[in-house]
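Only one chain is shown below, in structure tokens, and it's the form predicted alone.
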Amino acid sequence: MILTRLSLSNVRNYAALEFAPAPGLNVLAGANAQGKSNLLEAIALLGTGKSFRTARESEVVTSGMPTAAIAGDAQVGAGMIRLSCTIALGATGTRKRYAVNGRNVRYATYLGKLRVVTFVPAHLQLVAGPPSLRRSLINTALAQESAGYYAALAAYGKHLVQKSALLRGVVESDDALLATYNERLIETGTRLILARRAFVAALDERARAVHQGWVGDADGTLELLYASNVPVEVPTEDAVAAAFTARLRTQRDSESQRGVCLVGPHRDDLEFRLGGRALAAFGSQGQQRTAVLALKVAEYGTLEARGGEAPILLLDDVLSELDRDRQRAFLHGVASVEQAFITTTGDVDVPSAATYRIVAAQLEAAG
């Protein structure tokens, strides 16, 4: 996938932008506040539909503007794609449009039609916090790679609300009722459990190959565990659903006497080790560093693998904690990519990288 134009109307400090983006490494390079992440922002929400920084999007749009417009084009397997994403504020409150090549659509049709894999400092937290943003990480990825996980998601989401609602005693009790979300919880969960798995076995495969790539065997291997809340050792659909049937059956009065839903793939986890021991509880803050960066690294060969095509690459503020040997090592792995975006402060030394400074949200090619 490569993202050939890029426009933008009203988002952050950007009041009008027109990029036409090279293949291969892009480098934005500029002082801090100038719009270097804003700019990354754009583009992931351009594939996403959604912002890596922020919740409440009302915040892209630029102060006393009543709308913010990303559109962009992309070669990608099937051909060029037009796409845009509008973010209108209202009374009543903030609503997105989406588009594809011109025609409106539903953000389930409009995610996975320009695929990213983004990093930004949020995301060294990956490591040491909660498990919601690890399973995020997860969720992210897979729901841009497959309509059917995220349809899952989407259903599983509905279904375990409506389950805290019952035991939260919103709604009357109804054991009939119970059993049914429950029913649709095992069915929803069992997919996403089986689809975790293989995506953390692979991501596994990947990161720890990356990891040892930048900095031997010093350290050991890096390992990334999928933490199933419902376990198993023979992973097929059957065998999941049992075990969630019966992780259910032995939860069912810890779930009522507490009100909360104890079972299921929203309290998964991701593990991270280093020489088999926890990198959360035992790792420098460089080692949890480039344990991510591996991670990272390792999603987007894992989505181009499993997909056929490569994801856009984005990376903000990547370098500024890592020793010049990890700078150039890491840089080396990202400059044969596809295509990647990186901001800096500093200057990047990649001879094929296309260079950009962002001044008060003006960009213009470097030397």
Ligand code: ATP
Contents of the next structure:
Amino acid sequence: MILTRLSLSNVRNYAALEFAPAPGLNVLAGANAQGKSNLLEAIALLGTGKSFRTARESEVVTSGMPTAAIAGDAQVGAGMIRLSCTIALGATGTRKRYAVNGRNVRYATYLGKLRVVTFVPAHLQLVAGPPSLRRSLINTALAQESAGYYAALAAYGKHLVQKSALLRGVVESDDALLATYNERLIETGTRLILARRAFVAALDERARAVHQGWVGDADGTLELLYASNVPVEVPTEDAVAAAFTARLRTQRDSESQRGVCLVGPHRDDLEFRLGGRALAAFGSQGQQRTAVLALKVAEYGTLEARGGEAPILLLDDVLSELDRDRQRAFLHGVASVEQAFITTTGDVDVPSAATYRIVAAQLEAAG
Ligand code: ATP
Ligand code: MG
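Now the other one: the form predicted together with the ligand, given that the block above is the form predicted alone.
What follows is the whole complex; the chain from before opens it.
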């Protein structure tokens, strides 16, 4: 996939921007606070319909303005498509609208048309931070890849909220209703579990190879393990549904005593291991960073291989995390991707790259 045109209006510090990115590597260079990360955020927003920086998307709208608009054209497998996403501030909250080829569509239809893989410095917390970060990585990737996954995730989330309300006594206790919610959680959750398991297995294989290519065997093998809240030996729909049902039964009393949903993929995790040991507990900063970058490269490769098309790669401040040799190895790897955007406060030495200098939200081609 290649983004060929990006147009911003009142997005963060961009009053107005027209940008025609190049295929291959686009380097966005500039001093601090000029708008480099904001531009990446806008591209990710165009693709995923969500900000990678904030859950409060009103923050994306330029201060003092009522509406932000992001539009763009992309070359995808199915041809050229035109996307647009607007965020409007209103008295009753923030409202987002999505359009594909000029036609307003629901979010579920919009998502996945332009796929992105993003690295931001906050992802360095992926190894040692809370499990929600790791689940979010998996969900963001799989929801872009599959409308069915997104639908299951949305439905699962809805049933979870309903069941929580029941367990907490917000709505009156009702065994039949609880059984219905559990059935729906099993149905939608099983789909999530199977998709996550296959995805993590693919990530594991790729991340291991990437990591080995970068650092050899010195630190031991990198492993990514799916720590499912509903573990099964054989990943079939029946086996997962049966394990889910059994676990719900054994945890039933705990769930009602604590008023919390304890069973299901909302409690899943992804575990990083290096040389057989938990990376979160034993890894150095550098080892954790390298593992996260290997994971990101693996995510990109997995989405490309399974989707038959390369997503767009967005890399914010990735170089400042690496020593010179690892910078070189990393840039060598991304120089050949279909399209990538990388921000830097310094220089990036890739002869084939298109370089842009950003000063106070103005973009200028620099070679
Ligand atoms: P760094 O190298 O420090 O990461 P950057 O070029 O990535 O810098 P950005 O994060 O893109 O910088 O931010 C650029 C500017 O945009 C900052 O000064 C920030 O305060 C400003 N900004 C952020 N949100 C808004 C907004 N809603 N309205 C106006 N300006 C904003
Ligand atoms: Mg930045």
